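Presented below, as structure tokens, is a lone chain in the form predicted on its own.
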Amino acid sequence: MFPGPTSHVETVDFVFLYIVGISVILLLGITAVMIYFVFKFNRKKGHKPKDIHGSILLETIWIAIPTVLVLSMFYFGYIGYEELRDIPDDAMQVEVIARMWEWDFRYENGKVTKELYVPLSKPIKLVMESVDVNHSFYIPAFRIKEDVIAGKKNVLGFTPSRIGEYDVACAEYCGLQHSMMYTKVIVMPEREFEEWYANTEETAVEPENK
């Protein structure tokens, strides 16, 4: 499993790829035994099947195995939920404005941005609201997604663990412009970050609404 951005892209990474395992050897498994009945119980015109009575101990084994193996797919999708869900108290919090069809970012210190700028290995906790109708925010290099509701605040936590810059897109159907809502997260040094935070003469134009 290779290292991602954040800590999060593993745990996700591992649960799909556990899924796809047991997928995969669950259709190479019954197309096997499938091909051998053909096979075994190939007969000619004219053969006078019998009845075959069932089995207990079969039947408790496909149906334990299928319960066993959908738990626990269960059991490692809520790892990835709750890690998600747990942010720390120290987190860096933005604000996160989405509308037809941009997205805005406001910090507790009053800069604004079309961008979202982050500092490396810091916890960030975005809390998102839509002025219009419904968005979804989402990055494919953090494999986070959440939607935006007009009305509701929604909460989203992450910790950037690679700096860069990473695509941020709408995943949510918004009108015309839907495949244009497009932006940017940027991972930064601390110290980097600390700088650009600090100074307040960058902060971005208010959008016109509030």
Given for the second form:
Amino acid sequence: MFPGPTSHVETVDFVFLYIVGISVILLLGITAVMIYFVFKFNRKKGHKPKDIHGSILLETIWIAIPTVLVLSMFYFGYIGYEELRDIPDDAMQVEVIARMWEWDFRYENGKVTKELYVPLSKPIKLVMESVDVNHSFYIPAFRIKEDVIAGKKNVLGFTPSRIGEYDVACAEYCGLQHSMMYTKVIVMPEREFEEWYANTEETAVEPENK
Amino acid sequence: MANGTIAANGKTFYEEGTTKAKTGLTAWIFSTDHKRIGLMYLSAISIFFSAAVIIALLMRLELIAPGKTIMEPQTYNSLFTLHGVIMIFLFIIPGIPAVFGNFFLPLQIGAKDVSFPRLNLLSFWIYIIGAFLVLLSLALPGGPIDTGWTFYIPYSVRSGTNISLAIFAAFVLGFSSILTGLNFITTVHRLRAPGMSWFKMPLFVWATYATAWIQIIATPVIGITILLVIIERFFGVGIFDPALGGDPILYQHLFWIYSHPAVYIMILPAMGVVSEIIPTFARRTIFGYRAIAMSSLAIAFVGYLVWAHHMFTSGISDAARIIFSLLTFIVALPSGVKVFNWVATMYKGSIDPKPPFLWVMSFIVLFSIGGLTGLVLGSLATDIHLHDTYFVVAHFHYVMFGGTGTIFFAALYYWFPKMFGRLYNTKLANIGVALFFIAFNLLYFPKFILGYMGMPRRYYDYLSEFTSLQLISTIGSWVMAIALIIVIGNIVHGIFRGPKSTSNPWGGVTLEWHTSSPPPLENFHEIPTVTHEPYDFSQLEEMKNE
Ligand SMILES: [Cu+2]
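With the form predicted on its own done, generate the form predicted together with its partner chain in the same format.
Next comes the full complex, this chain leading.
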């Protein structure tokens, strides 16, 4: 099978489809029963209404079943989240600095870029901080985000499993150019990345202000 | 009737006031009659609602295509902030309690008025002053606020717009909410008619009562938070601003400790209205009365414990995220119980799907979609992806507008004959509901898809891949405008030109239907003694002789 951009994508999509699947069944059930009742027990048919004050059995059932369902939803969401937070110790660390309205990426060898370059299949650990207002580092294709806040180092991890370029957006409102605070994460084959990483002269970009 | 003196004059509250002046503006703005106060809220709220709708239409027009369409980004940022501030603080939080709670809570428990009528008038005036301050913050130099309705720090510290005044307006509005809550709680405790035990109270009263507790317990938190922000801004004390050594996450905690329970201030009264309308039009008792009443209280209390689900990506600890996710799923359960009980109430009824009932059917579908998509957001793995995207925007519009907004109209269409003694056009009302439902889904459903595709919220501009869904949503906003014109126009026309209504056109049995339409000044010619359960339709026969 064609692999997703990260294996976490499949996890999130599964949790999403699981919850949405159950929800669609519930929604269609509720709607269908309601419409059926409105026709079946319509006043035009002239039958006498019957006062039913409740039913312990029914009410217990429709508390118990949803309880089990939502607990299972919680569980899958939790497992998926644990997977996201489980960042191996040997992950490659990149510092992310957010400012109105751009991103800087600082690598362990001192290289600084405006776009995030990462090697295929290598776990990445982003340590993120803002120099001004709240931002949020969001890679929709990877289904991950984490806020970037001044005075706080928030962490986000992923392991790219497909070569390509993916959009990075700012998801926390940060003022005038919030919607234009896009950059890219570029996933390269390992060897190509090594070459790029070793060359500290060519692609390094100085941040505009320290 | 035995004591014919009061009954004899037969005047409605429109013809008789609590003020010296019998007619004109002063007879309204100084009236302590809960019904007049309710109607004054209705007029004020309608104006603010319309303004926020027009703002939304402008935003949707801007978003019809990528790039600039009609406005600059700064204007757009101010507009989405204003839309949120007006809709939340001036329309949906006061909304149903201030209008229908004021008008119908005393009627439904067989009281002459609320416990503190003058305090009630004060609440209204504080509300107007708060609203005036919001307007003032637009006009003063500095310009309209551009921070989003959440006023997140540090952006709200850095923004040069009139933040202090706007949040002070929210502070003032909070007092209106607290005083109304206090008044309702006391009224329910002290002024129930003879025979009305707690479990004979209509469910709208239960819901308003539970809401009132949230209003008085949660609202002070936002008041204190706003004061702290003002202290920080004017005295440079570092509380929230990292530049001063403060903690911006602390602000988010405090903000949501109020604003999440506030979500239940918005939805609980609407749920109460649903529990009134379904029995009346199904002409049978509500299914699971106690479960519905108790689930209101359960929501009111568990609702305090889930605030941090607005902060799953803010960097709070993993343990906190997991606990708040679990609690979020738990708080969904009482709402589910209510939906099942409502549908069960239709079983073996004698259903007459008049316009208020159609509004409720529309509500059940829209609110269920809103609630179920809330589960997607309560789950950690999916929320990390969807937080702060259009998915959230779609979700809360389904809950707030599809839920509370729809029921605001349902309540208006249900209690209209009682409030105004007239009727609206039924055929047009049916068309209004249907068109509203279609427009609503056209306007908001594409936003779920956009959100999952990765479109963040509060974006002036967007990537070209989002264009077609944005276009559908904008078209939906135009259909919605037409639907609202029909829905509101029908009401306005009905108030002035509608045919006269009988005192109980739907065959309701709660106490407000035991008096004339519109009711007299002190509601009842004779305070009723309650002998029946709230939704016991065997009373209908005896009521014919009243
Ligand atoms: Cu940003």
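Since the model is a prediction, treat every value here as computed from it, not as a measurement. Positions refer to the first chain, counted from 1. We call the rigid core the largest set of C-alpha positions that still match within 1.5 Å between the two forms.
Trainee: If we fit on the core, is the Cα of Val68 displaced 2 Å or more between these two forms?
Mentor: Stays below the 2 Å threshold, so no.
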